[in-house]
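What follows is a single chain, given as structure tokens, in the form predicted on its own.
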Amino acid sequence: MLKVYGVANSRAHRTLWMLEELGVEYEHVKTNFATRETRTPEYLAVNPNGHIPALEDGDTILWESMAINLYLAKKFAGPLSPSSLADEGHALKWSVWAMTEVEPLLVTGLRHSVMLPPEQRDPAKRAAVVSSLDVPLGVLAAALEGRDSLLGGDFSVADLNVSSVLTWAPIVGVEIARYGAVGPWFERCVGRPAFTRAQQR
């Protein structure tokens, strides 16, 4: 059986709702990094990083959710998974995307904003994220102009990568309605049922 190890209010959120997607059987292993239970033996010997999420598949063990998702996909197939060679390189280039030139910003918004203790927040550098989002934000709703997802047929694994992404933009005080059709797109990712389900794991 697969196995999954994280937390719901972390990045493994991404891992679980792909999970919950696929509606495949697995065992979610709770790993807190709060608690320092990423730095155990038992875990460091899943993920030497000591991060969440990591995922146990037989023999093979993985880290970083967004290869996770992509190893899920294409292990599963069906309608989350690139029809095509050329869907497959435009959902890895759409997720190394998402964490290259939007979750690095966020990161920093979300320390502005909610982790550092309040007097350590700097509301200028909180609203310097908003402001920089502007021109990703701007690449993505050019992209999906016209169309309903990414790949431009039924959602799939680069909607979901991208989209695990965005959730924490409006904890950082980004209105994504602002940026065309990235709005009602983020709106039909979240509001699937298995978002839900994964966030009460």
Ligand SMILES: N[C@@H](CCC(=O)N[C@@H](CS)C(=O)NCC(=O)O)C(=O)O
The other form holds:
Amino acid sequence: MLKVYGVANSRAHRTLWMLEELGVEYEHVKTNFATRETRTPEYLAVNPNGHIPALEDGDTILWESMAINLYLAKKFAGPLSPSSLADEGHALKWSVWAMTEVEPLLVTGLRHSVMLPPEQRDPAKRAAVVSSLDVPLGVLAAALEGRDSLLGGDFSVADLNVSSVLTWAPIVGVEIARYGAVGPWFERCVGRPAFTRAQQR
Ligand SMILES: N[C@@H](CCC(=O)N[C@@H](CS)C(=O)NCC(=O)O)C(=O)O
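Okay, that is the form predicted on its own; can I get the form predicted together with the named molecule now?
What follows is the entire complex, opening with the chain shown before.
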């Protein structure tokens, strides 16, 4: 059986969300970063980076949330899977884009909103993140204009991966509704029952 490592209040939520969407059976090992369970020798043998999530599928061990989800989409071909090579490329493109163009900004924003002790938070750094996100969120808004999903069909792994990164935006103070089609698209993504089931794991 598939085994996923990581607590739901972390990037492991992305993988739990994907598995809940797929409706497949899996074992959930609630490895918690907050209690340093990610740094035990046993866990480092699974993911030498000491990060969650990680996925075990028989002899295949994967880490990196986006890669895991793209793997699962391909393994369990269905509505969430890109249906052509071009769409596979687009799903990969959007996943890498979210990780490189959006996530690092949001991590800085989170640090200066909730993660650092209050006296170390710098409101100017948080505000700079909010304004820097104008460019990538404008790109996303243009891509979603006139369509309900990133690949143009049903909700797919591309929507899941990108919206999962954006779940941090409201915490940082980014008003997603300001970005045209991004607002309703984001609400549809996080309104999916599988999103909530994953949060409750
Ligand atoms: N790029 C990785 C990042 C994983 C990551 O940093 N996860 C955090 C939790 S959200 C973690 O495990 N932190 C524990 C630590 O760094 O000790 C991914 O997307 O899977």
